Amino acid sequence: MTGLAGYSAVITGASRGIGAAVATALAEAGAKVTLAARSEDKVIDVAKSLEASGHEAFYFPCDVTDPLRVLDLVRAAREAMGRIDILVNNAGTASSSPLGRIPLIEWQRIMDVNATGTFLCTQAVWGGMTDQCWGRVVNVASIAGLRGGKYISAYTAAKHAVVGFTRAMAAEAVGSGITVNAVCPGYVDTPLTDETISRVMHHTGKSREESLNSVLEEASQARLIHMSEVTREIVRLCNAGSDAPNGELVVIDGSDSE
């Protein structure tokens, strides 16, 4: 795919999992990419791998919960690529506990990374996209933000905020040349899901396979989702055509065969 040649993208949470896969997919579609993550060593590795494959890739460490670091990221990305056409808000984190065991600081951390980070990054690129009369914002939300789930009240609330923010900004974007959409996957085969399975194993003593099955059963999900299923939808939502969707919430639940 080469439909994004000449465009420039920023991807947060790009050191691993969905973020790294999205950066690769957008680069393969022709876009210049800036990868951002808190883990500088890992994001450097991803960017250098893309460069070795002939793509234009840049990297910057960034904590999306820090307004000043977000502004630094956007400034640096514009200097490196000339402009920012696409923003993929992928940075996220998760935890699971019954309501009575969630410390306030953990609630705030989950909200800050998933919801406030999405707000800060979008706000930082919005003026430039408005001025150039073109932009694509794709937020990585979750099925949890639509349906909820046992023991994930903080994560559900944060992703529900991302869903609401997506709808509001899509309405604000009408007529501007900007589109705002979200993907809402279930459990994806990523390191973040591995961490969830490890927590289940630790708390229950179950094997990895048993823990995975219990996680999927609780989510009414038949199988883990492949990252390619998510990246394919994100690239589609970055479509440069005038018929690009706006305000779409793409549910990816693994109900269909790959």
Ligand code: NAD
Given for the second form:
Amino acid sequence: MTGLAGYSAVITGASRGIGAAVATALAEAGAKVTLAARSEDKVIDVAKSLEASGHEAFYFPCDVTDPLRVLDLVRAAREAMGRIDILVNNAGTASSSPLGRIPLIEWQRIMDVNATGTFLCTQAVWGGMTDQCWGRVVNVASIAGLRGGKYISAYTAAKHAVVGFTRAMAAEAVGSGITVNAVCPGYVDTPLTDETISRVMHHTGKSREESLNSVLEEASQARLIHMSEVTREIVRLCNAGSDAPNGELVVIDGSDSE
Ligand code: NAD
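Can you now output the form predicted in complex with ligand NAD? The one shown was the form predicted on its own.
Following is the full complex, with the preceding chain placed first.
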């Protein structure tokens, strides 16, 4: 597949999970990719394995909550790839606790990584995309950005912010050649979900299988979603055609057939 040949993409939180899978899918679609993650120890392996498969892949350590580091990322990605056509705001983090047990610092951390990081990265690429009259921004929100769930108030609020930001930027993008969309997955089979299941096991004493089932039941989800179901939608939203969607919130909840 070479639908994105000649295009250049930045993917945040690309050291593992959905971010690493998106970087791989965009590279396989023909794009040059710059992978960002907080530290270089894991992201370097993902970038090197893409390079070994013949793709143009770069990496840059960047905490998306650090405004200066985000500007450095954008500068480095432009230097490496020539321009930035695609931004996938994937970096995110989650935690779960009843309201009374969420310290302010934890609320702020969840808001900063998921919501403020998305704002900072989008703002940093926006001018360049506007000048080149072309850009694709895809935000990795969550089903938690569209509805509420027990014990995940900070994450739910942060992902609602990502969805609201997506809607507002899609409106701002009209006529510019830029599109802004979001994917809203339910629980995906990734290390982040593994950590959620481990927390349930720790707090309830349930087995891994029972904990997974209770997480899925609480989310009204029949099964875990495969990463490929998410990456497929992200690649579609990065579509180079003039008919590319704008302002779409793509729900991926496993309710359709696999
Ligand atoms: P993950 O924990 O496996 O990966 C998250 C990535 O983000 C990692 O590479 C991590 O290093 C990076 N990251 C975290 N904080 C960062 C920061 N401050 N700066 C830069 N990078 C940072 O998670 P995942 O499951 O692959 O999730 C990826 C995205 O998908 C997140 O935004 C998450 O909220 C969202 N999401 C995940 C699920 C799920 O079930 N796993 C469901 C819906 C949405």
